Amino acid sequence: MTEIAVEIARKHFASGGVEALAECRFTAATGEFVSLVGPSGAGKSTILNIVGGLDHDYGGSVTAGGRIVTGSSHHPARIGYMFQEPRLMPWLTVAQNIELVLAGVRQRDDVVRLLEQVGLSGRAESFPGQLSGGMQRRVSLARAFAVRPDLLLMDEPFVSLDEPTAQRLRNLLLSLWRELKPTVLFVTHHLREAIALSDRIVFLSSSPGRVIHELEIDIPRPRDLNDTSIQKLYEKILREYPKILSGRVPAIAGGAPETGSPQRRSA
């Protein structure tokens, strides 16, 4: 299990020198489920790449479990990563796609167990092209948990799915998270989804991305996307911060700008 501390002073893209992130600071406690919400171009995926140790070209620091990520040859945490697309190797079977991230003599037993957990028993020898889009996402979810991650990075993993399929995958995600309790950073543009899944939501400004608001979710678990309590909190957030999904919050005492210092509140 891993505590994450992110302090990004600046991040420019090499192409054109565009500033992607500026003064972006937040933490994620061990085992905490944190969602990152913000407009397109806010740098949400960039943050995941930095935290995951895939991008070292930025100013600031990221620590995982108290150890620096930047410049490390080996990330201090075991990481599971789930992207917007399943990213399965089409020439490998379902089992082989999961085994890519595994090592050890018991890996076939681990694959069978994981496939049972995500409802794909009997599909170990299928190829990705033989699976529906929702099934492919389930394989991707199983692969992300296969390493028993300390840190799980998820980049809009359920986007473009029909709602019933997305809800089944959210339930699977929460079931696996409750079992292993990794620290989760979950990127989404779907505020209700963030409320339903998260312990805390970190809102980002429009580009260059910075933290403008943090909200702890105190709705008891288990939660369902269609719960009245989730709808009420969703409406409350947008009533208090009508521009927050476009990356702005109202000025606070002292005249801070709409994209200025973060505000942190309990729900």
Given for the second form:
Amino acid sequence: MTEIAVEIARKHFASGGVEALAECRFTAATGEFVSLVGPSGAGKSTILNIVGGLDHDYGGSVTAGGRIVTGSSHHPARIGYMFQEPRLMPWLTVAQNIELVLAGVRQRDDVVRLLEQVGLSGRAESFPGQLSGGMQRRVSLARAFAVRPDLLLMDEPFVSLDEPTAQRLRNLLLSLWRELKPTVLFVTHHLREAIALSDRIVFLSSSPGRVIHELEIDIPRPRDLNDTSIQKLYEKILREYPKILSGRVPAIAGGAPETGSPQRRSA
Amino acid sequence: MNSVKAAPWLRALSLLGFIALWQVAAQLLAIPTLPTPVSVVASLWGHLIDGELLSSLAITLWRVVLSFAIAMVVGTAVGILMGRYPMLDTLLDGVLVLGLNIPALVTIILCYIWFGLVEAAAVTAVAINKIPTVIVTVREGARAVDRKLLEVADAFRVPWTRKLTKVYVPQLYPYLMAAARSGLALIWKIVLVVELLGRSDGIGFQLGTFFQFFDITSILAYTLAFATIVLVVEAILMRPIDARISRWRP
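Form predicted in complex with its partner chain, following the form predicted on its own:
Let us now look at the entire complex, which starts with that chain.
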């Protein structure tokens, strides 16, 4: 059981004391795919760092499976992390990069199987510098799933890729997610991507980040980024909240929203 | 790739040219203070046969290895800590600058006076001369360490020993190699002075003896033996290690 409850009351950046997050509360159920959408500087990466136990310097609490997160070394959840850049060790081969995060040699078979799944079985002995950007992301994705995570943290993992490559990676992510069903927190500023991938979207305001809106996505899977249902929902959201992607909802947003496929939850 | 293939020949060319020039100059001048390369090689052979060259070389090499190891271990540890903790960096910086600039001769004399004319004093004196430059180089590396890669290790809860050997230290390799290369070069030089001043064996001591007898051929023969060792160490140790740790570079 790895439901996540995030209750960040405040978070200041160490340098200069600028407020990064304020009143940032949301939850994710076990196996749920939750996207965090917000403008740049909303503190999305900071939230992932706090949930992942890499950042302890904040007011509030984060629990995973009912237990408080106090640091990365004794994290209650087994975490897979995919960063904005692939962040592979350039001096380790593809296989070694994945083995790095595994507990022992017995998982050697897992590495082979995972590389097969991400379509890199021939590149196990290559160094990251010999791979294309898209291939490096695939290694990074394989590494995140190698630990059989029950919590997967993803920080704009497909940004700055060409669209077909990004699409292939999204499909890969979804097939791996279906197999292992980790709880996912997926940070993006790409709303259509969030709609296509998520069970639920949490919208954040501009800095200091707070949760301004939540939206359940009940479009049946499998979905495709170019489906009309996704396009329709995308347009509907922007019609209702034209400024939501810059982190603003109208003051009247507290009232009852229109009924329809996206149902609004308390923000 | 042509330049790489031709590299051994290019390397040899400059040395051969130097030897040829030396031979011609020695023959033209024909003075006892500049023996020809041929007579130096003959003298080298003689010293090799009678055996005292090899034993002196072994003793000197042992001192080099010992003081090099001490200097690298201590310098790396302090360098990493100073690169990592700015407080410590500020605290030790004054001593470091002093250490960098104190003449080798002063350290050697002081070590001999304080610890006596013993082996430990000799090795300590050499190590003390080398440690500050190792610290400075490694500190630079520790400052340049990519925190984002360390974060990966933390996020995935990689055990600290593996984090150190697979994530942290590889980032220091170029700096450690630079420290090792310049370190060896410096230590070769200082060890001979240390031997000349306070030991009764080793290459430095032998050179001192030859100096007293004005035996220039023997001095050059010993130098030749020494130079050969340096080139061999570079070829069979430093370059392969360098190639091994930078094989991932495209």
